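In structure tokens, the next block holds one chain alone, the form predicted alone.
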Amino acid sequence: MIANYGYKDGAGEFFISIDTEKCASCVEKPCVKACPEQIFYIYEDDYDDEVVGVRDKSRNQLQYICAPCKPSTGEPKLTCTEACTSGAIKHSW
């Protein structure tokens, strides 16, 4: 299943969308750890895994909480998607 938080405005479409198949393969969730805005958290889904959810106070302010790590040019590489060694995070902007 494709977990996404974020939200659609004005100026574009703010998601951050999390596997959580791929996420529940991940024992460690590195991706919590990595994210300086600490806007991750770990519960336990539908199915009883563990995986890796957005916290509801971040979810309206994605685009600017992500902006730091955000490079202006070249290759995207953000800190949690680095992080994340299954590949389930994936941002839409």
Given for the second form:
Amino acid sequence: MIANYGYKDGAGEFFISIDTEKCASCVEKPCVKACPEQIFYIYEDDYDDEVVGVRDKSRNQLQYICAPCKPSTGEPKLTCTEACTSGAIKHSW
Amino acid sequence: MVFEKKEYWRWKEYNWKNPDTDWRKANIITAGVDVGSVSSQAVIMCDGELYAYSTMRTGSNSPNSALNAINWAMESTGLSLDDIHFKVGTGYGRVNIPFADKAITEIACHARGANYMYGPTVRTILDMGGQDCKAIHCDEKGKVTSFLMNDKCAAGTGRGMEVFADLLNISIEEVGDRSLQVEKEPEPVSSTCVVFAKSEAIALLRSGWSTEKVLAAYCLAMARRVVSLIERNGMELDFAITGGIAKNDGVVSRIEKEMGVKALKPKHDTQIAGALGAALFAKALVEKSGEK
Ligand code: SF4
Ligand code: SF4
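Show the same protein again, this time as the form predicted together with its partner chain rather than the form predicted alone.
Let's see the whole complex now, leading with the same chain.
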């Protein structure tokens, strides 16, 4: 399942998408510890797989929460996408 | 004399049962209860077929709302809670349903419910609930393959529409039809944010706009907003809408026009999709446990 968390507002589209099929077979789940803002959490989804999602309270503030990780110039190297070697995490902005 | 202000925003509360089904002959009886932020529904299924349901306003307390909804669905059936083999709770109040055996998210339940309601060809579901709006993709079995939720604010949701109906003194059931009684489609209101849209509506009425025209402008704004959500997640046919707004033709027909696709016509009340999906999950869980 591709789970998209975030929002669209006057400033743009701020979504983090997670491919939970990949999380289901990812044993260590390194993204959870890697994110300095701890926005990821582990849960058992409706189909009984242990996957990762974005916390409720973070979902409508992603632009601000992730801002320190995203330099305004150059290609940002995000801690979360670096940690997730299977490429399950994608940012829309 | 006491003047009572009529509540225009309320959807009709009612219960229904299939008179041709005898639950005593059923092998597996399951229930799904959807406690949403605005309304609650309970669905009872006999061997995976819809048997009875209720839809009502959510009260101030989730456990009571869940109990009221299921009691009302069971009314005059002779069923009691103990006769139901498995009960699944869903909706925002799902973790607070004392009699539920399991809680499942409304995303998964709406997809499963839509698969039952509209058939296995459904791939894109727009669930327009009271407090949020979700675009969901599912496979032919009703399993979610992707979803996108509008998490920012309650704008463009059922609750926003209710506030509007109340402001204009029009019953929520009539909003859609009245909004279509305009000769020419007006510009959409500039904001679907309930607070801003409300003051904008008042200003438009004062400037001489008819109620129908204001409703049209609001329904169009709402349609455009959800269309952008669907577009972000992609449109794959067939397309279906669940939740209370699916009953509002003023919004549905505008979504169809903006997207250039037709939504499937529902066989049941679109508000019960979540509870229906929960009852179907319940049946699958009973079968998986091998108890039946
Ligand atoms: S590291 Fe990637 S694959 Fe592993 S749990 Fe996190 S998001 Fe999922
Ligand atoms: S960009 Fe930074 S703050 Fe945002 S999710 Fe990734 S690691 Fe966490």
